[in-house]
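The data below hold one chain only, encoded as structure tokens and taken in the form predicted on its own.
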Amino acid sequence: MTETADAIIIGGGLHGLSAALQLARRGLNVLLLERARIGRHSSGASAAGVRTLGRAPAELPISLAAMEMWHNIADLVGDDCGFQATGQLRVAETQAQLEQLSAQVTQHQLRGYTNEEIVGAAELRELAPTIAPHCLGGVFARRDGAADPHRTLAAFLRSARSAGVQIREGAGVTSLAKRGDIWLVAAGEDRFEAPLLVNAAGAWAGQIAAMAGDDIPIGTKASMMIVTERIAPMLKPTVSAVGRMLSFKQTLQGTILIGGGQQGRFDLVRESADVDARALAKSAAAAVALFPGVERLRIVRTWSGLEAATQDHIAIAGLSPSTSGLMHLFGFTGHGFQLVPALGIVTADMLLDGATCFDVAGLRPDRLMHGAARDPLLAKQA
């Protein structure tokens, strides 16, 4: 028996849920297919950074739009998702780095953006009182912050279900075909049909795109995280550093969360990602270099999560250039969490209206497809 819907979402991460929610709220009968369980991979392993700081020019317009939504996220999903606007801070350890950041912020502001500002040594120590004495200043995005990834997943899942989205876990898509205007989707022995299809399959999205006839080369990331024991409050902003692979923040529970992009080992066939302790030690060393007081903290847990990575480190969000009724939504390369609320609306707009008022021109999938010319404006900021 074939199950029919108005739209089928492939992938039960946050972006799949957000797209499903917006399509359902516009009156569609939506079915979401997830190969494992909701939030099993990248969304469940996220550090949940809500960041406009340092965004590539191609992503910045939609990131700023998403930030406005995060400041009112309860209006969207009935929960504040643990969002705290405590800011994001990128630290300079040398005078040359500080001059580099100052030049970047000046150019950023000349383009009309006001979300970033330079802070000197005195304000740096107000923001991060225990930071190492050699740090000289940095760039700060005051309205940025962080959220709780599991609370966010629960809120989007609850809202999607309330809007009528039907969810099938353990339904890994094995083939796609099109008959007229209808997508035919197979997940093992199960069959589904719908005129609209969203590819939000994360690390496996390149395979789904290929099934639909779109060759979009992507890589895989297995970024690792550390969480420590709880300590007294010491820091509010999320901190990164020029020249180091580091993301450092203290959660509301008092634990220290350390990431930054060090990569673990992965196996897409087995759907597994494992921690590489030697590589993860570099993240710990970077944290201690900036915050020497955490050197003796005990590590409580480490983990790694799978997601897709694009060649230019910029997300893919756009209609298929070759097949109607198909939206690609993947390739977030470690920084897709913040974009979730806005790209759900973009997906509904593009599938139902053929266009959106949001500026996502730089996220179109055809920039990466065979024969596409590389647009230098899409290059990620240094």
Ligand SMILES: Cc1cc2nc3c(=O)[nH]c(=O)nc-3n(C[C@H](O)[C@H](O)[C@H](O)COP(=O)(O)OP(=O)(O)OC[C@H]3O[C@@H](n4cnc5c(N)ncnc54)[C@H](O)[C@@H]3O)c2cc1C
The other form holds:
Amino acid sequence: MTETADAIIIGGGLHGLSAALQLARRGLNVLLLERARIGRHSSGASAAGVRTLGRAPAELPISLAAMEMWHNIADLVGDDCGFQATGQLRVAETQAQLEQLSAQVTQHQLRGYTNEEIVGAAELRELAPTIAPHCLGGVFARRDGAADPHRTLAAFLRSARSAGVQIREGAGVTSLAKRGDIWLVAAGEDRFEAPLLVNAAGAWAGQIAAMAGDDIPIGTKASMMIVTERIAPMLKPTVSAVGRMLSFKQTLQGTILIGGGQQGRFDLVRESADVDARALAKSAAAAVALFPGVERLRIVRTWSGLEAATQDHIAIAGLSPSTSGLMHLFGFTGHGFQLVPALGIVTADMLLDGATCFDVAGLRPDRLMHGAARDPLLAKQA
Ligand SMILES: Cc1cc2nc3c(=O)[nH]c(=O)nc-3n(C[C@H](O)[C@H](O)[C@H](O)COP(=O)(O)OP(=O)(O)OC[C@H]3O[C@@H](n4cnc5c(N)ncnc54)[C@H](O)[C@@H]3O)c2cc1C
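Give me the form predicted in complex with this ligand now, not the form predicted on its own.
In what comes next, the whole complex appears, and the chain from above leads the way.
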């Protein structure tokens, strides 16, 4: 038997859930198909940093809009998702790095953005009292922060369900076809139909795009994380560093979470990501260089999570240029968690109204689709 809906979402990560929630709140009958289980991949592996700091110009407007939503996230999903506006701090270790950061922040402020400010050595030590003595200052985004990825998943899942979204776990989409305006979706033996489709399939979204006739080249990231034993409170902001692959923060529970983009090994066919201990040791070394006091902490767990990466490191959020009724929502390249609340609304706007008031022009999929066929009807909506 074929199940019908107004919209089908492929992928049960945070972006699929957020899109499903917004479409359901606009009155649609929404079906979400997840091949494994909700949050199985990137969304369940995330460090959940909520960062506007250092965003590329193409992502900055939607990132700033998302940040406003994070400050009122309970209004959206009935829970604060563990969000704490403890700030994000990028540290300079040399005078040259500090000058480079100052020049970037000056340019940023001249363009009218106020989310970043330069901090000198004294304020750096107020923000991060145990930071290594050689660190000179940095750039601070005060309204940024971090959330709890599992609470966020639970809150979006609960909200989506109470808005009426039907969720099918263990439903991996295997083929797509179109009959008139209707998408025909197969997940093994099961069949589904809907006029609207969202491709939020994370690391596998390029394959879903190809099934729909869109050739969007993407790579894969398998970023790794370390979590340590609990220690007494030592740090509030999330800290990164110029010239090092490092993201360092203390959770509310007291553990230290260390990431920054060192890559593990992955196998897309087996849907697996494994830790590469040699590469992960570099993250640990970077953490010790900035915070020598953590050198003797015990590591409790390490992991790696899979997601799609684009050539320009900018997310993809936009309608298919070749087929109507299809929204691509993937390619978050290691920084998609923060964008979740805003891109759900963008998805509903684009699919239902053909346009959105959010500035997502730089996220259009066709920027990466060389020679892609363009549907003349859709060109008008852009
Ligand atoms: C270690 C790590 C740390 C990170 N830290 C941060 C951070 O600090 N800040 C930040 O902003 N971002 C961070 N990110 C990135 C962020 O977590 C992701 O961008 C975001 O979670 C992506 O969500 P998603 O819903 O697009 O993808 P996913 O959560 O990967 O969801 C995609 C889902 O699609 C499903 N799927 C795939 N193929 C099919 C199919 N054929 N049929 C049905 N379902 C399918 C998958 O099973 C998966 O559950 C981090 C990522 C990792 C891995």
